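This document opens with one chain alone, in structure tokens, the form predicted on its own.
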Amino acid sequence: MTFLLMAIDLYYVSPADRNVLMLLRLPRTVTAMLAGAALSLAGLQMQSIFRNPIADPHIMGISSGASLGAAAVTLCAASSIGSRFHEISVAAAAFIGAGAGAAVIMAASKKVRSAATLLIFGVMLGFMANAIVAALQFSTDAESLKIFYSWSAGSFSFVTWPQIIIMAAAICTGCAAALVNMKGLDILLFGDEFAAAAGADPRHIRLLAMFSCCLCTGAVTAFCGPIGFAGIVAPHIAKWAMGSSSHRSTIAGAMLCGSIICLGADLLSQMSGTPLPVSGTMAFIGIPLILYILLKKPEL
């Protein structure tokens, strides 16, 4: 009924209105709804594998990578490359960064036993990842430069429906992955001893975890720029909703808290005389229960 009425709405309107809510309201609103759910999902296996609350592609480097991959297309094969191709390119070039973070990560993780040191790894890989894309950015052209600082800051704005085609399409495919192994991260939080005597494999587990990461996660920095944090809050807000850890409710749950939280920071960013960055706005909301989840648990 609802999208009857907008359809009515939509003929009526004169040509010029119905262009902008077709072509950059619209697109808008599904792009946040889109990296929300994306986000959410890829911090809740994070935080299920690695059973660290705290956990999500941000601060574990997994979108650093991300950003390494697309600022290397964007920088430094952008004029080689057909606009055909672009943006396939980019979304391929973030996955594989992502890939290869998530890698490190992995590799870590097997001698690392502490969560604490762990998040520090994460974060130093990040760092690095961001020195190698600053030194990029000296042996690069104007214009490339300006395309990647208006990336960088964070947007939902200027992606178009190509665009959020191949986005949405690894983010069903992601989904997909995590939705298959939600029984092998359901035993995985209770860890690797009990998942192993249960007969499940925790390596298979979280490699099939940390696909569907680096998918969800590559897609949205390949087109959106670096968005940071929802992928913390969502997945907690979803657990105390539904009073439960089980994945077969807290996936769908966390993917629909992201894409409300993601919609709220696009709002919040457009409220202020000049639009401001969104990973900014997430920032405002993310930081604060980063902030009680260490409180309330001062042992991480």
Given for the second form:
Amino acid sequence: MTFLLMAIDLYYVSPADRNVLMLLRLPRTVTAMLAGAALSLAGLQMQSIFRNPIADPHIMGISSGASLGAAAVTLCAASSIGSRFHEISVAAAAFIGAGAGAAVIMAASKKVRSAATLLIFGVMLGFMANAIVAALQFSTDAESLKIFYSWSAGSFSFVTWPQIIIMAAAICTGCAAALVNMKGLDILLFGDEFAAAAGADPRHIRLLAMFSCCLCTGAVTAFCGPIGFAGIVAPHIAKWAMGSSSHRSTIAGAMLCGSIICLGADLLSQMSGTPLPVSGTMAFIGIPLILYILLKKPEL
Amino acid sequence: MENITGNTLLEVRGMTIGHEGKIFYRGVSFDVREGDCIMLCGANGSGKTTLLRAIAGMKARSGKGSNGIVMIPSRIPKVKGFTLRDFVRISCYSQSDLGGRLAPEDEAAIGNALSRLCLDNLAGRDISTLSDGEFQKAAIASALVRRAPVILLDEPTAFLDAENRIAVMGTLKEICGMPGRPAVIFSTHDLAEGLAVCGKVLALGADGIFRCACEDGKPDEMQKAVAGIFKNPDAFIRQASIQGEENLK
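What would the structure be for the form predicted in complex with the partner chain, given that what you showed me was the form predicted on its own?
Next comes the full complex, and the chain you just saw is listed first.
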């Protein structure tokens, strides 16, 4: 509906306004929606494969891995890579960084049985990646640092159409992987042994889900910066609204919820005179909801 | 001296049970026949689950249309947001398509299994609202739907209250007589209740000896085998005979 109104408006506005809409507003809206959908899809899958209600790529260190990859390219290798390939190389580095974080978490999950301990492991992993990023910042010039700072605060602005296309492609692939993995994600909720007894391969299901998570997280983190909390909250709202935990309904539900939450966070960030970082407004929306979830499920 | 009514589904001969390089029992041999209700007992850490997992990896000599041995692990989480019917449907992982949908005949088999275990009025309930006993029965129903020739249950009555324990034990006995005559092997610490329903006992003895005894063997043979899992077997037999006499009165 919004898009329809926008399309109608486009024909009745001045070229300057049209530029504002096409180059600023519309890309930002689309980016926020894509980012929310991607992070929620990643969060939903991580909550299922780790059977942990507050797992998401941000808290488990996957986003930090992606940030590290993106930061390495932005801060160190920016001059050596041509600008044409810059976007795709940042996205690829973020995906590789996310993959590295995911590999460490997967390896740890074999040893660590407790959901809470695994979360702490992920948080520590995030700190570690952030420490390396901080070290990288020292060895870079002022201009790169400025770009880097605005990116690391999280923002849906200044994302270009080519970047949006890369994001959308990654998210579509991630979503396809999740849809193929749907019944595997369902059965994994009942435990590895039960899943294996029913003929499923828990390892295969986890790997496919993590691949999807890395694609989604990497794409969002590369262009919008590390954005947390939407991935934790959206799956819970979707399950509550749909009255079902079956991935057949929660995948679409969580992606929709995530889009709405990110649009909300973006709106909030633009309301004051100077735009606030989205990671900040997201925390305002997300953290109270996460605390509520924790109070409802004290037996993590 | 074994139950000669059913065909042999599994022949275990000279199996060695161990975990992480440590050997618990050698020379484990027993048969599983159609319709057998078998109790597996042993102290904590004696290797009950290990033996069940080993059996789960075997292939049964079963008839057409069955899907191999099914193991129901202990403590399956009761995840909120799935109905009992959804849960059974999800457990039919190998039969369903990518979207988790089943063929009409499998859906009918679910309906059948649920009504046989008197779960049909709970089919639409969220599993998180079921009692542990009802949920355990749902897990058993899922094995029936998969037409398993041998159903293995790891401590199906652990953490259940007395009423649910009796109900689940009764269900185990019941499904052995159902069409297809599946064999059931369950591990348990509720020896008296287990002995009341089973026709064969596999006992992981405290003395490192594996014992197998069946109902139509010599009198009290099953009880003696069970007593073997205690460090002081005589005390158990004495206790059991006192209880037996009380029951006779």
